[in-house]
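Encoded as structure tokens, the following chain is the form predicted alone, with no partner shown.
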Amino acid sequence: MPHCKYLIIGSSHAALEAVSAIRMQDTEGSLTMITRDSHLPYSPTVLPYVVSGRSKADNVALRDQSYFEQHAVEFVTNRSLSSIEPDCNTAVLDNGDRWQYEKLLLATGASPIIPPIPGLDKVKHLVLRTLEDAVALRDASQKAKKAIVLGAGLVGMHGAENLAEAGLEVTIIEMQTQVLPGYFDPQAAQMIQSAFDQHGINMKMGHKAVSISPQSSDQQNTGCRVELDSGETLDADLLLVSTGVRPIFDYCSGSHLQTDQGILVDNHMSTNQKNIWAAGDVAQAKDFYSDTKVTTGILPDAVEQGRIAGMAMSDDPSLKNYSGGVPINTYTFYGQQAISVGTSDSSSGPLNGEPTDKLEIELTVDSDKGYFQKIIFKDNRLQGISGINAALDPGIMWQLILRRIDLGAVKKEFVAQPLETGRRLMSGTWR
């Protein structure tokens, strides 16, 4: 039975950051990384650029083979985790191999949600979560004329824009009344949607697909007909399903690991089972704004969680608690940039246990110039900031929120110039 001191399941940002943290403290302990992918590690954020052709599929690796050799990491591909036996520190893979570990990190990520729409399983449909998915979508777009995208989240919006730029007639179907729900408030979302409207993308907002069937005239069974709740029917020869993702943790069955929407972890990314940690999309960790535990699916959070897990696994004396999940998203569309950090919509209810009337909101909008900036304060501390074509540094805004920096003395200046003011503040506090 293979044995290693550190066993990491997964190969994206959380896993790679854990490797870096472990090797900072322990340069010799045996370390194995196992991934279900057949490729070197890559970021899911690059996939839309593979679809568009701006990035080549064979040139998107976050680490090359020499990195693993240099850091003495055994890198195993095309294998997934089947089950865990915590009592004997053993991980069982899908091919039956059993790996014994001293310390185990679960960074298994998430997989696309396939909605229970009648008939969806009878037609060919694509998703966008892996490098293979991106290549398949790119190839399919070169043969198609009409595309339907289910979902107006980040993946759906990226996919729709790339398909339209490839010359396809594109329709987006979203059951919510706005694009990018959960990322931007309705006003900002409408500005983003307007750009898609102007580029000829058909937006079906506030509607959902109630049935999907093959096109009767399609001899190759690649096309589909989608019926909406309004009774309208739409035909397409490419269907992209982008209705969200869910953490992968089916291997936890029988392990006594505590799970909910993901694998529950403490402030050091430890699970309830000795010698097992979880980080990234699969981890359900502390929320920054409340006492609840959430799965965030945010890249910077995955990096931070992976770093903390690696430090905890290697007994790093400088280990600190996880501050909590704060959303951070940067979205580029049609040459414009939208940024959202922290909370973006105070209309959804209380924030951090406080009524929304205790929040201070500074809003600046110029629709003609496509400019939007919204800043949310509570007790002179930044709770959230979002912008379209606004000069913002999302990393600095993220740190201002995480560090709960009092902005009272510079609030007016910050509202007028958040980029410059934020940089000046952080230059004096960043360590």
Ligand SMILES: Cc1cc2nc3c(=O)[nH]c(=O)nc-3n(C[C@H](O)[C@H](O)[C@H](O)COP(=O)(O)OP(=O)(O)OC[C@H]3O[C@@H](n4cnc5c(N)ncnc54)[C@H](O)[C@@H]3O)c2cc1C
Second form
Amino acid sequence: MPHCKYLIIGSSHAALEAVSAIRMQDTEGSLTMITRDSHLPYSPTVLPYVVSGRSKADNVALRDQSYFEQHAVEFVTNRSLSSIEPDCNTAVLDNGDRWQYEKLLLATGASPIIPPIPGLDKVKHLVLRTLEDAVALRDASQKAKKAIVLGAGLVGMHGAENLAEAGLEVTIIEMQTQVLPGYFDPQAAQMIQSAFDQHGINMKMGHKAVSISPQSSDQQNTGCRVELDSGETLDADLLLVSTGVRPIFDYCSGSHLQTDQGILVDNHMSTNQKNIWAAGDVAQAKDFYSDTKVTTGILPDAVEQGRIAGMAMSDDPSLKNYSGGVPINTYTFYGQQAISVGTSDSSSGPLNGEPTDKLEIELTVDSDKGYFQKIIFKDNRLQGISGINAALDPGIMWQLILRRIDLGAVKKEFVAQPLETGRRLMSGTWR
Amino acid sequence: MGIGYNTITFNQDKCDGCGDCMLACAQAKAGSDDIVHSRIQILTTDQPSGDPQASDSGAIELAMCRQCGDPKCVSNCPAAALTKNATTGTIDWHADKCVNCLLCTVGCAFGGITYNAEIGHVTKCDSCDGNPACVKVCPKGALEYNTSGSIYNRISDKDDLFVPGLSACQGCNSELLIRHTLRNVGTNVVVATPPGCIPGMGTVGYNGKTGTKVPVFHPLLTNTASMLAGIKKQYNRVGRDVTMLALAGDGGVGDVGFQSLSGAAERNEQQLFMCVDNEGYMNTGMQSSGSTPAGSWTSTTPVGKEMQGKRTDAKNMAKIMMMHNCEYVATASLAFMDDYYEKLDKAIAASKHGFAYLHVYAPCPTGWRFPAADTIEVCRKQVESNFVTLWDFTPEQGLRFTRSTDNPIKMAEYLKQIGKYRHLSEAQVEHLQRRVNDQVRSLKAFEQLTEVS
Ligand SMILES: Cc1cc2nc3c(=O)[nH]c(=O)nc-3n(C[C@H](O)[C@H](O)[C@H](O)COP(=O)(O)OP(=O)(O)OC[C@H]3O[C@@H](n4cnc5c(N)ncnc54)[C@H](O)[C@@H]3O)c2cc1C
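Next up, the form predicted together with the ligand. The previous block was the form predicted alone.
After this comes the whole thing, all chains and molecules, with the earlier chain placed first.
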């Protein structure tokens, strides 16, 4: 039976960060990284740029083969985890191989949700999570003329922009009334949306697709017809499904690992089972703002959690508690920058229901210049900041939130110049 | 072993916010006078709160890339567009791979990699390939290019030739000094450690075993230089080139040991004689020596009704040795490692031909009464206040300062860290200041002689 000290499942951000944390502490302990992917490690986040052609599919690897040799990492591709037997420290793979581990990290990320829309399973549709998906979407975009994108989250918005730039006629269908919910408030979302409107993308906001059918005229079955809740129908020869992601933990069944929306972990990313950790999109961990546990599904958190898991697994004495998930988003669209750190909307999310006299919201908007900046304070502490074409350092803002720094004395300056004031506070506080 | 890197350091208290560094950076990196292109950002405020405890005290602050050892910007990059350069230590940005997602800026808590809207991508400090433009133009010495990383690389694979368990006091500057020194001198050496802290901490050993991995002996205070001279003559006779190294305290150099030292220097014997100057006989209970500065408390110059510390000034041993016209003479301080290493190399080379004398200032936490963790800071301020000065001398070159004596910090900044000066009256401080000024003036006169000839 193959055996190793550290067994890592997954080969993306959380897994890679854990590996480097482990190797800082333990340069020799046997380490195997197993992934169901067939490539060198890459990031799902880079895929929109593979679709657009800005990045080449063979030039996006986060590590090369020599990295694994140098760091004594056995890298196994094309194998997926199918079940875990925690009582005997064993992980079972799809080919029946049984791996004995001393410490196991589950960093299997998430995969696209395919919504239960009648008929969706009968038509060809695309998603965007793997390199294969990206190449398929790129190929399809070169042949197709009309595209429908289901969902106006990050993936859908990136996808729609790429498809439109490739010359397709694009429609986005979104159930909610705004784009990028959770990261931007309705007003900022509207500014982002108007850039899409201006570029000729058809935005069907607040609409549900109720049924999907193959295009009757089409013999090859590549096209589809989508019916909306309004009764309107739309035809397309390319359908991109981007209605969110769901953590991958099907292999947990029968293992007694505690799961909810993801695999439940504590502040050191350890699961309820001995010798098993989980990190990244697959993990459900402490929220920064509340007592609940959340899946954040963002890259910086996957890195943060992967680091903590790796430190915990290798008994790093400088291990610290996970400080809790904070929503963060940097989004570039049509050459413009939208940045959001923390809560962006007090009427939903963790600040919802907070007495309004405790909250302070500073809003600066210049629609002509496409400028938006919104800062939310609670008790003089930063809760969230979001901006469009507004200069700020998200990393510094993140720390100001995490450290709950009292901004009472500098609030006016901070609102006027969050970039400069943030940097000065940083330099004086944690330089 | 890991690898050390050179870095740009910022001395906040020296910065006056002039912004020359930002201009130089913008010019070097973008050919522009607009400081939005600068990758170093000096931050001043118009509305200081004045309260040093407040989150914003109004001090001048800095944002720039720290070239982190474990960089989060690199971890956060989904496109492999940022890499830590293993040779230079800088974090390199690759334009051809960057996709402008700004996730690196989420990873950086220092404002070190930022989006520049004018050029449409992120920028960060690349240390100008080891020759940073900002440092060169800083008129106040607030920015420095710290090259001690290369020192670490130079010695990390060399054997430490002292045993691990020397029993020096906590924070001992001398232990640090002798370990660095012997590592570089190497194994082809005979070491003499006359009575003092250095043999006292166990370098000559216990129970018939030595505390070094090279031949070491314990001469008398009075005969160190002559014994080394004799040994060297014997090695020369049998045709072996062996370095002679004395590690002596200031008493073994300037007081009891002086006549044999002066004789050996006069005869230009081939040896490297190092004075580890902790300003007194610290090993035997902190008695005063010829190198103890005026006003110092020691156990033989107490502070009380009759006496307020030492009544006479210290003699300047390095200057005295320069007057012997030795092959090489230099002063050094471990707060300035680069400088020390350069001088050590020169002294080792000079000792092949004749007499080399290194005078290293070695503040002593136990005897001077300051916290053990502050040793290097005391070393630094000792130099920065001109209390001691860094220079070297060869007969051909003359005297040359290796660190400018212009713009010293206030003497009080140095003195206030140290317990043995706690009782000083204003008049005593003034006396020390005069003495320091005289020393600097006199050394500068020698430097001028150098420039003329
Ligand atoms: C198109 C797109 C754009 C995005 N843009 C952003 C953005 O701008 N900002 C941001 O913060 N985040 C973004 N994200 C999200 C970000 O990519 C993820 O949060 C991040 O990749 C999570 O990393 P992870 O290591 O947890 O999981 P993943 O990156 O999902 O990696 C999971 C790994 O596990 C492997 N795996 C899965 N199941 C198994 C199994 N059973 N056995 C073996 N191996 C398995 C997979 O092959 C993969 O290697 C984007 C995602 C997508 C898809």
